[in-house]
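Below you'll find only one chain, the form predicted on its own, shown as structure tokens.
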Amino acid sequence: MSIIIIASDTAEIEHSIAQKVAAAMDYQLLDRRILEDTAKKYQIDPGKLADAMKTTPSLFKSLSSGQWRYLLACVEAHVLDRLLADKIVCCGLSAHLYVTGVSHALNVRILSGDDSQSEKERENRLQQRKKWSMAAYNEDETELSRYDLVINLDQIDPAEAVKTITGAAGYRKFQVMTYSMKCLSDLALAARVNVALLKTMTDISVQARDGSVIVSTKAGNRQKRKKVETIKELAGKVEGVRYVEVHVKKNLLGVTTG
């Protein structure tokens, strides 16, 4: 079975498709109803999750950098934990940018059609987004190439849609074998070390390999192997973790960054 990731210009139709495709393949589908639990489970507000999903921070809000990568980490670590299942469609919940090299993953984009809306307001629509998703992931999710399949609604109607992607998940492209799993809980694992770690720093990058996690930082020379120890500590307490392994790059301005 695979997993099915549903994105769109517009977040009505995209969750209007992830129920009819999950009605028809009889999967769970997993949407910002989510956000709820993850609040539970990290104990934040769940207000603040489903804003930072949205928006990016400024000076004009009371959210700092740090505190929304912290949110999104928390949001992508329960998402990744639940995509464990499999037989899942997933939407509203930026998937798309982060289950990376997972083939099991069927990333889909909905193309709305809408012709409410003028050219402009749906061009700034777009704009809105690519900012979101550069800022929060690098990622362009805007950039129609990075999925593997791209449906307009100008050209075929919805049921038709919903049948062109369960027939595409039916693939053997997008069926679990044992590598695409592997990379899905090393994904996962990763998220969950960044979780533990961006609660009290900032400056982190986290990768997992069959329970080795590298983590890459800055600090400056005084505090780098105190910011060491701690990064090791702290990862050390995450489940799955059997090593860590800390690469710290200098701070040009002597300081740590955490």
The other form holds:
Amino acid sequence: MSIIIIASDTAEIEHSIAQKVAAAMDYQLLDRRILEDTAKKYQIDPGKLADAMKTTPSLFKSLSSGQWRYLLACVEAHVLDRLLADKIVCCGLSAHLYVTGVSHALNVRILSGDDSQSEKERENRLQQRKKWSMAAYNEDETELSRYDLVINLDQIDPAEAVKTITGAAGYRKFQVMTYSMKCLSDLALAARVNVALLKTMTDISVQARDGSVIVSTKAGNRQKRKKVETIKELAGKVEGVRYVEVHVKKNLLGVTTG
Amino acid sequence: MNEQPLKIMVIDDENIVGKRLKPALEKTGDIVEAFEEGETALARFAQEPFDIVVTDIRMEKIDGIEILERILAKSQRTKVIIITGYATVEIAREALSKGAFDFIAKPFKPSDLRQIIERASKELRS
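Pass me the form predicted in complex with its partner chain as well; I've looked at the form predicted on its own already.
Below is the entire complex, every chain and molecule, led by the chain shown above.
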């Protein structure tokens, strides 16, 4: 049993391979269809959610940076909760960027053999994804060393790629263990707290371990006490949280951040 | 029906770990021996195999991964559980590849380890 996360620079290829791997292994496929459920769960506009998954905020777009982060946090929290079930193939949800440190998650990158696009178009698309992943998670998704398995469809045909992925997923090193499940449930808890806080705040970073949560934020001297109290109250209400610690860095600009 | 008690070996160079785990694991009637040095533990294992070995990774002279390999070379049925305060994805994957039954990061509650031992016990008795 494991989680297989498939990423590619081409959404169609990513989905097609993920679907075949899920069918071959009798695993559940977790893809962009869950965004509708995410939108319902957090009562947000599904269109904005889909938009947030591919664009970065800018002065000229309707999505503010704070809203964008909140929308991504909702997706992350929802996906992580679903991944706790195990035996899942996940694609199209950028899980490879936030399911980190989980040893039973096999991260696969498919280099597309898409001949319909020119080299320049392909390069542009990669640059866009790099920009998005850096802005969203401070991770460069085009950096191949961050994946467990990289398959080049220019050299390997899709059926062989599916076989390679299912074979690798069977390696003992990718099986669930107590440590990896705990890492995943800690990530899921941190993500739930993140959603609760980002709804009304910005400059939030959350880490969780065994129900203890550390929230790092920024605040000016005047807002510091109130912000700490609010964070403790909001985070404390999240299911699974037993203890909340807040670390505040001084906001040198003196701007209120939530 | 009464089941045979499990023979459990705990190896950790931090004396406190063995001291705490031994009584906690003995509560269910299992036989527990604690060791602070890998070599002494392996010598004891050579005299008589244990059902379950719980070992730390970072220890002087012999580390937990070597203990895992040497235990499994002697007794394939023994379930080796790795405990460590320095858990990483790489170490966890290495331990599992080399045959560890499970891997748990310190600190943990004795009840967490008990659950793993119960699973190991089921496999041993199946």
